[in-house]
Amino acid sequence: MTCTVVVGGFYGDEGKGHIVSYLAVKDKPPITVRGGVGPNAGHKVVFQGRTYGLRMVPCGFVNPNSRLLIGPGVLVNPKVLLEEIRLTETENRIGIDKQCAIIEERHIEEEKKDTHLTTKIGTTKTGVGICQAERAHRKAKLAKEIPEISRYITDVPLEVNTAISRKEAVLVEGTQGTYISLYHGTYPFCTTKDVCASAICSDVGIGPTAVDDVVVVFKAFVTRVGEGPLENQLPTEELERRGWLEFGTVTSRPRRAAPFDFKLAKRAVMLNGATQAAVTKLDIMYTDCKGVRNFEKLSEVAKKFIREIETETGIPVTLIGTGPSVEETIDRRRP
């Protein structure tokens, strides 16, 4: 890998944390950089028996030699950031761009009072929408103005592009999912900005010609938190029967779910310019696949499902999650 961008192909919650952490361990990129909205997106990492729920620190922290960066397009909550730096013990290798806008407590309180956002849209109440609006009005504070995070301030686009020019690997971590993009999602039931691959690149200061691969992540079934349409949504009782009932990383709200949507997957590949796909939670769909690390050892029905995704989307499924931990991953990429 040189510059690889990882994005969500559905409504978020696809397992990007699993895929990013696997690539960080397997490929050992010197830099992992996070784009996306901000602390309204939670990424779950299960590594060496420990579970981490991260909203700011890149999931590449599992590689102890990776420099961890947060791009200027990302909103930062200093309290959340500092808590996660302590949790992951990454004080000496994390950098925040000086241009990141800062979420203040007043943003969170204002969002909680906004019934349009909290009731109709079903936001995470993390203040990102209010802060994003302030940034558009050029009123938000920037990271370079905040003393408590001053030691982490850096020029992220410069660091990232310097690494790329040296042919060093850079792993770009996207957040949310294609269909909650402000431009390409189910407006108004969406997040506060575009979160497709091109926007994630803009968030971290990478031009389109610098990208080598875009990995779009799909879960073996579709889930959604908050309000908004979800085609073929199954009732809670059926989700419990299938073992598909999940809860959001940030809000702990139950996720609605539906069977894998090939139409949405195909469009997500188009919108993101994806070159390969990852499929997570195959073990939830097919329990006999739990922990399998070789594609040929999957059940025939599971292999047929993966091949159908490849046929419908036109790109290879190169990474498959067969359990929650980083280690439970099938890697079908060419050496």
Ligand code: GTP
Second form
Amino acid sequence: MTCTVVVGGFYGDEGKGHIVSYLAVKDKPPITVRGGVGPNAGHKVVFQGRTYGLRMVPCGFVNPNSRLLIGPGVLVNPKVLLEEIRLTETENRIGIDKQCAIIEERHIEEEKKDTHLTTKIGTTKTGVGICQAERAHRKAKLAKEIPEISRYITDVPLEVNTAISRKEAVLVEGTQGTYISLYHGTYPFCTTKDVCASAICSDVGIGPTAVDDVVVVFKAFVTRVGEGPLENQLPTEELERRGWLEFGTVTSRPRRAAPFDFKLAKRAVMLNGATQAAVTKLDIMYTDCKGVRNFEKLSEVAKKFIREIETETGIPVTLIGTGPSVEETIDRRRP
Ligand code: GTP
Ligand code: MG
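Given the form predicted alone above, produce the structure of the same protein in the form predicted in complex with this ligand.
What follows is the entire complex, opening with the chain shown before.
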């Protein structure tokens, strides 16, 4: 059994929700734990015909036997959290670390008034940036002070490390992406902290020696929401023609897009210490790949594209998305 960390290799929205939910169903980890920034990330999960847009509850919820944890590094909006717990019916298996910082309504109001954040940077208006700054000033409230969520409070690092020491599988879910990291991304067009694999580990309280695998998720083309550079960006009409036009899960804003960027992918593998890659949306690039579950059944051009990613990045592409749902996944990992 292994401790696997899943992170984004581009600008977020690579489809980590798809990959994490697939791994949760397939590998049956007793624990899925979420790191990352907070409810500014939206993961979409499509499972057994139902679609969920999650901002707080880990995507591993699709496995009914997985305990769901949110690490102390994550900012929690109690209102969003409680609504998602209700929607996913996970009240009996979710745990929030006592040290998660709390986003309050006033953080959201303040962010909306901050034109630097909303206009220049293009933030999600979820209060995350303001709350993170307050946390750095040691003024933000912590989860253990909030009565509405008191029944969910736990010691996440202790639970996670206990499972690892018992050799149980732990699935660690990252959010956002390498190039919107505060340290490694396109500053100032980035999020409020680092979001690479080592930061995600820190968010949930595990040390680097505890990790067996890092899966970096790439989309078959690059998308970016909000402001900031995007090399080889295509015009909207071209995106519509190619079927690449997407809308943000949190903001509903159209996502900008460009062809797959091998240079960024290679650097993302380096920055995250990735051991494997996942590539989502292959069916959007090559429509004849829709729903394929066996690598050999992909078209020759699709196989060539995947092999090129492997050659350029130096790591194997072990998971491939061929449709939005958990079931539409090719798994090339060794059994
Ligand atoms: P962040 O944590 O916000 O970075 O998001 P994310 O990486 O979880 O990705 P998000 O769900 O925001 O965006 C990915 C989009 O692609 C969603 O609409 C998914 O349903 C969709 N998607 C994921 N994998 C596939 C795939 O293999 N094929 C197709 N057609 N759609 C996919
Ligand atoms: Mg997203």
